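A single chain comes next, written as structure tokens; it is the form predicted on its own.
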Amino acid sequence: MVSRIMSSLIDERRVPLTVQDLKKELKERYKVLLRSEYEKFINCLFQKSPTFIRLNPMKTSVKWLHEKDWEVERVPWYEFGYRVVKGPENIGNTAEHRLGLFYVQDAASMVPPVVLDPKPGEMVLDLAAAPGSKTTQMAEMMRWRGVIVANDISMRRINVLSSNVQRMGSINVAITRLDGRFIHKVFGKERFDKVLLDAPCSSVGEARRNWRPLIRWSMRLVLRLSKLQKELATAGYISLRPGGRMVYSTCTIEPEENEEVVQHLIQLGAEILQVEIPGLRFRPGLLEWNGRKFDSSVSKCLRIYPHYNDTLGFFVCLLEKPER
């Protein structure tokens, strides 16, 4: 208990965490799987993330953001994602994101909407959708035509959900709360074009603007995930018709929550998609890890860290369940 409540101050308040206080299998660890580029990636991790905002093109334009006093640069591979680098101290507290002329979001994790590249007129499932930010974003890819189911089991994350998805306008939007493992069985087989499954994860990949997944981390909480995963991309992939597509994404870079996830899907008979980002600075999945291989085609997936484009980190894999 008093464990518990010390990490939730270091979280809240921020104080200096040091690589010293990290665990040791955890160091032990990311020595192997990062490599030459270990020293890199956990000072990255050490240094504040930057800021990132979404535009909205149904309330706001480029020309807005041009006007206000901020100095932005533009995200490569996202037409309406700016990193700010200089504007408001506190951007989420400002009317114009009140309004939802834009959405902070970390431009990585602008990564797995655009990899979906879902379409005007498209069933998409959103099968972990909280807190809305890939589900608003791939809204506005649609330009609002079609249908998004975006699902989440908590009802605390779903009223984030329901009031960033009013409040960015996404009318094509319907929020359900749903156990994902089972959502199949709710809607039916093979009934949607596109599914997301950004996955609840460690989140290693966001120590940089939360210490949390660092203090918490543990073995079996990474295993205790790949397993819910599993059933969740499961479920998923039962849900997308022949021919469709998915995007399996995480903010972590345990391999057990991403190849080893992937290569499940594989198993079920999953296709791998190659991907091109413009811009994008990535690794190719892993194809061993601890002694198991993985299929050759996970080299397909991208493992993007957080010292390469200077975001937070995140793992993403988009796939195909072949026709009949």
The other form holds:
Amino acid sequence: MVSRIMSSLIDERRVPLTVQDLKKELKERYKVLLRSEYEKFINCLFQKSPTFIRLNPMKTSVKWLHEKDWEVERVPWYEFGYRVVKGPENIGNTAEHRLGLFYVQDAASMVPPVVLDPKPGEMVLDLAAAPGSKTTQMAEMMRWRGVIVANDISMRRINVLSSNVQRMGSINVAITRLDGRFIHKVFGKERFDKVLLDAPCSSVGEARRNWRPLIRWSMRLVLRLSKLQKELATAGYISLRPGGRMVYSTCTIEPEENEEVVQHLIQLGAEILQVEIPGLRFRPGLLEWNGRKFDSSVSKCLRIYPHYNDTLGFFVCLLEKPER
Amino acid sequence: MWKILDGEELERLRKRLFERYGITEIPYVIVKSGKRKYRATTKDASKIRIAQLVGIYVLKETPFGLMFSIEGTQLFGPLARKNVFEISSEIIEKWMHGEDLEVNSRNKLERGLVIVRSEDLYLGSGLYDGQRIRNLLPKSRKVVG
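And the form predicted together with its partner chain, for comparison with the form predicted on its own?
Every chain and every other molecule in the complex is listed next, the one we just looked at coming first.
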């Protein structure tokens, strides 16, 4: 019971944590990785992130927001994304949230679907879909036509995914519970027009809303996740049709979980594409880390640091499988 | 598991929706999930036979007839021609807190399940007993406190 209470306090950032509490290994590593930006990055992690919402165009319009006593600012890179400057304290416990008029989702988390740009009628694979933020965003981008196969391996996470799909009215979603590393063995190779792999990761970019990633961080965890991410990325790439596009994203800044996975996809034949997102500040992907050099096209990836746009941290890469 | 309704099953469902709500068309693929629930989805999604779930839950068989979920009222409500109860926007909060609704005796509602809405916002189902509408929102969708 005590550990459950402690766990929830950590998740909600209600226990005090300071820079001094961070693991020495993490701090030293991030000083090398971030160089002159280290201080800004770390300081930002200790500031709670703003609240962002994504309006559900199936159920409401921006007119509703203007009728409320809320103060909002539009997210430049997604037409239905808003930053809540002034609004209810517990935004999840409002009639509008319960009715599915909006989804609470960080603005940086809206970027991967924007980059993938799924179209109505397409067949899309969301390989690690829970809790469903990006699944439901893609469903609305597809105007609820075509299909998104939303996969996850954990039953607990699938329950969360299905209740979000329900609340947001995403009728074009099919939920599967498969080991994503072998999904091509179930669906067959080259079946999907588009693939989103928002991979399970060390989630350091999420620390602004949850302390847990900072507490559980270790190099061992990063390396274990990197291996899993490469396996999932391989399955996603095999599932993609020639000419199809895939987004690989994480909410961490670890090169082993980002550029190294992208390099792995390049070795499988992927071509990395340049991305332009109006209003979004980011840093290009690294070309070298820990003595390992990456392909020059890896610089087309987006490193979205939390202090750049006052969001969570993200890494996003758009790639294409060349036509034969 | 789930199965797609065949032509006859779909027609039977359409007739029941017409009798209760005046709905004449079902513009979605409907699948039956378990013994009592119906889900709405797209043709493409319904082809994913390995899926645990497709689309969203819209309808349920109850002892009082076919009851729409919140999303069911949002998808089918605009097609309904009767047994739709209109509330003012000031009442939405009370309804979402789980309160029942008082009904004016001059209404045209038939006893049984009804759709509740406020202008173009559809708010789920209630049970009209001749005097008031009992709130049938699931606990997880009610506003707490």
